[in-house]
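The data below hold one chain only, encoded as structure tokens and taken in the form predicted on its own.
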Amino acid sequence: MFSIKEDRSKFPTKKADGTLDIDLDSQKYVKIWQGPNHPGITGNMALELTVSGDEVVQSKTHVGYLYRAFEKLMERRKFIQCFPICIRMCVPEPDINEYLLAASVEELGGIEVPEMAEWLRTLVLEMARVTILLRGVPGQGGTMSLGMGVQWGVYVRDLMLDRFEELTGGRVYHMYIAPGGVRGLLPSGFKDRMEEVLKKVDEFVVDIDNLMFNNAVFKVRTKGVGIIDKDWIDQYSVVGPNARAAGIMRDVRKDYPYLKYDQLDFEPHTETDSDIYARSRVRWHDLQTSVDLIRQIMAKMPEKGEIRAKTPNVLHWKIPKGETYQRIESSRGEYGFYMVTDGSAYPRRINLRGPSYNSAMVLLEKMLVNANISDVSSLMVSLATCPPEIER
């Protein structure tokens, strides 16, 4: 093994106002851009990097390359018309937005969801978590040229998308969760076909363990790199796997149980090192937890039952005046909707609270300072941002 001692003599000093004294004309620094062509797996955002040699001295995150203004679009549409919009606030995991919008409408409208529908919603949400983790877990290795794992993940994810298509009619956007419940029961033989997919995921988990976590190069590139200090957890509202990798247990499914999670047996995984390796390991365990949860759900849920509460005509549905905040545990941590209604057929205000803003706009900019340029993509992917959350 070898080590390189960083030369800090060329690093910028701070001005009186606290900003860095970076003079590009001095030829000590070079400004380069990473993105916005889908850097890593985080979507269309760009990093404006100022480097000294191969070390980053300043980083700024730039968004604005995506469709946006989802919140304002929804505030000008009837409640049922908001569903095709909200799902695009996180494309790889759209079902979380379906649930939050439906749960907000139900809370303010006084709608009680049937038990069968709650089981089906829980199932769909865990299926969605599996699909995004099948991209995210091997994607971490993809930043270090371990592209084989990415291809494995694409294949197994397609098998899960087959089950989504069978259940909802759609592969990426499903709009299966609707106000009052869901749109349909499980097709005949669905559980058997799902079990076949879960066995493939089990095989994938073992293969990724060998490819990434037992790989000496991956360990050297990730252990001790990109550490999130425990003092930052509350300061920057770090949630989900990023917090659990630092040994802080945060999972909405446990802290604020919703749907049927209080009837399921699971314990979210934690690590202590809070580096890239620890965050990757937490998500690898999350994938296994979701597979186990899907098996539990299919074993415990009833075979039949009411799947939709009676609701008014959705095109003329006026929700009583009020406000609510609904939260869910996304693959990235707490993800919530704040909705305000004024008694009309349109939402007065909808605001999304996603973890990606803190990860990409605050943590990433702070953590990239003094990082080697070869670690930029790896560190960025380890925070698991979803740019549409930021450009909402």
Second form
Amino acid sequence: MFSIKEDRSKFPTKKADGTLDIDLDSQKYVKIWQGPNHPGITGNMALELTVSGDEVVQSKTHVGYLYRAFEKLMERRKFIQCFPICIRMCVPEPDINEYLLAASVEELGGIEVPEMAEWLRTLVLEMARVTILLRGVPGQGGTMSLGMGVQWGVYVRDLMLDRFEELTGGRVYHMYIAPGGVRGLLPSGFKDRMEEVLKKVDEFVVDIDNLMFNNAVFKVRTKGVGIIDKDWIDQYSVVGPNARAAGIMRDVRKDYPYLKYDQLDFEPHTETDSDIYARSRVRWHDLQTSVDLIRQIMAKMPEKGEIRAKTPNVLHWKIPKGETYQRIESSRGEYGFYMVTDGSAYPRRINLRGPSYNSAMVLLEKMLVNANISDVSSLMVSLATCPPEIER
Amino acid sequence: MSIKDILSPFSAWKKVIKDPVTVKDPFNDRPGAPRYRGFHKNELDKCIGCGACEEICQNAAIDMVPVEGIETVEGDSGLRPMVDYGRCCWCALCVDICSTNSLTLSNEYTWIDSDPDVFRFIPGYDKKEWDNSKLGWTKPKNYDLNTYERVEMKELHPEERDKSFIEFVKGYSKEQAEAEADRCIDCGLCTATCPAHMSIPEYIKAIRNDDMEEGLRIMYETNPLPEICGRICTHKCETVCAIGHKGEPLSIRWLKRYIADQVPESKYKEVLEQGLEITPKSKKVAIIGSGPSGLSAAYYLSRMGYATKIFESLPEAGGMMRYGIPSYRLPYDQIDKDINYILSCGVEIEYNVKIGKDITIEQLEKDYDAVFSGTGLHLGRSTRIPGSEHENVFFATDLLREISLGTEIKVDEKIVVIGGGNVAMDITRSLARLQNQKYGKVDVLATCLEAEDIMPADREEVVEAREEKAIVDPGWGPKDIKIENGKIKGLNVVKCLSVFDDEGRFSPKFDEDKKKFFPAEMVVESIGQGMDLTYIDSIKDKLEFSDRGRIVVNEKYQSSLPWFFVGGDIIKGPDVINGIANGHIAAKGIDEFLNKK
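Okay, that is the form predicted on its own; can I get the form predicted in complex with its partner chain now?
Every chain and every other molecule in the complex is listed next, the one we just looked at coming first.
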């Protein structure tokens, strides 16, 4: 069985400067590039793998294929103009960026968002979590050619996108949470239609349990594979489901409640094995938690209310000088915006702290050593790395 | 690992007997949701081309372009948004900010064409199949990216102000002015409409930046009377303000006043003459009258280096601004502040000199290289109804002048004012104050031909007059003044049905059966003003006059006598801002004329 403990006896030795003594001419090692375009890579990112036989002896993560300078572009945009841009920093889960931008601007600008808008924001963020997990959970099977669950997930996800479309006017880029509030109340009959989708998600949860989690092949490929040592959790700032899979309860919704999470009853799931299976299982539970949260939100939220706080004219909205760090629990764990303002109508600096950076740039390189080449995609997906978030 | 782990995945086979979830239907469109952010629509007639959509678009996907069939008129730039779908991200910020709600998105989202250029189009103008789509994104209800209510201007309570001539509009505080300035969207429709083309968005921006000195410099580029205009301008800018389409227009006039109020007179020279170099010129210009047009012409001519001298027939400068507008609206110290600065720029002034009497116009022609005349409309006009020749019937302009000169005027207990313009309201409110001082009560009534909704006076003037207990009863035509035993008893009126004919000519129609009697001891006529042109009698033959008796001038306000320029109310208006504007233009015209001479 594969172990992540470094056993370098049959692999290259370290040179005096600490680097590995890899002589490609010896024909003992082969360099393989996985990515930047590869079905196993969730976005444009490349892993430069040095393999010996079918085992990885060295891995290097290369980014730079997806850089769009969104953080820099926002420094040249008024605050209201940033929200159609920031969403692109995480394509499959854009709403978290909308919220963080809005929360940062509101914090520094001293804006208090109406109650109704807070409920709607909470709802949209949980809908977004369901949407990404409908791809993320079966996607783990997809890395092992178990594509059926992915197809089922895509179908249910599309139904959720229908709900997004009627609520926000967009399917993928919702542009719903704008600084100051949200851009619309629930359409008439929305809750009933949402309940129909949630029932489909419930069915999907059972189906994927049968197909993936109670599957001998899946278990063999994931149990005991890709273990993140508990000691690494703090060392590499592992957050969210990856930390919870190691038995460490880490969830911003509970640790630093924001929006309406303190009024909702939920308990994030934890596992102890910290392997690929455990991480997938945590996400599978997260999906169910989110479904339950959406039901709770729809039951508790008021029917009507203000959706936008009074703000200055957005064309010259100046935010007082200051800095703030706003965080949120994304589907991948803590995700935050550090915003600095200088009193002008433009942000001085917006910096994204996303969990994928640590996962892909540091943790993955470390975990891939000694991994079987066929597990590389599986390992990466289990960390839920999101390349658009690594380089913005 | 258990036997369940072997068998469980086979449960997927149950999907075999389920209907497919994908739909094979390439012919029928799937409509977007009712709120879908699809392709743009624009109601061209509703759109005013303010460019807020272009301003907010973070992708620079919108350009404002001229469109055939749409003219540039007051309140409409004549431009319309052109959207580039190579750049658009369908965020709909353009819809949310739209000043008129004319721009919306349809729920249509498929558009296939082999020509990439067609994807840059002018919604509403380039006809599209989704133009009549009922669904799609519109500005959400209760979701505004700007504030559409004015910052309220604090005023003295009617009971505090109705006995005195103290200025009753208090002016904005810093916070109020900044909040009001914040509402501006920098569209510039105001600049285009303002007769003086003041750089309004720029000086409003100076308020937002708390830079009053910059604001003052900007204002003086086009208007050397900001304290005055900041109080009594007819604010045509506000009537076209883009914000007014969804709410209350910006208080541009009060913002102008705020800037001028913040800079003390002692700092004007330092602020306005920083780095200023004037090369003195040998030529001299005479200005007849120190009203807005004369002061404006004098100021800009002095800035060009000309030796300028104003001849004023009254003891103080300001013309109708001082002698026509009551001090509760325009205090004398504020008039002085603006005029003192102009005089400090080297403009000479001689008071109590009447051209045509003390100095002839020929003498001016001889002594000066050019003459600008802005003598205004100081004469009253009579209704000429029976009884109007009575000694207790006055012209509003005369009474207002007397009040300003500090002369005690006759104020009876019951007064009727005939007229519905701003001057009528000025005299009504002034008489109300004087009655209050003298009798402790107000009994003055203003009546006019026009119905309430078409009264020429500013709306706030009418409202404030009523707050001060004056009665405004519009829609009546004066028939005769009833006189018994040599004393006025009142005014007989009949209902006025319409004031103008179908072609817009003055042709009032009355219902003689509907009569009313307004009891009064004194009547004031305020139905318009006339000009006194006797001072140019000797050159009249050489001047060209229009059918309506106005001197004909070219676009530079130059008359048919090349050295004689004419401006102010006798040419255009009547109001202060037009006078300032044509004084400025005439100054440039005089400069051109003298350069060629």
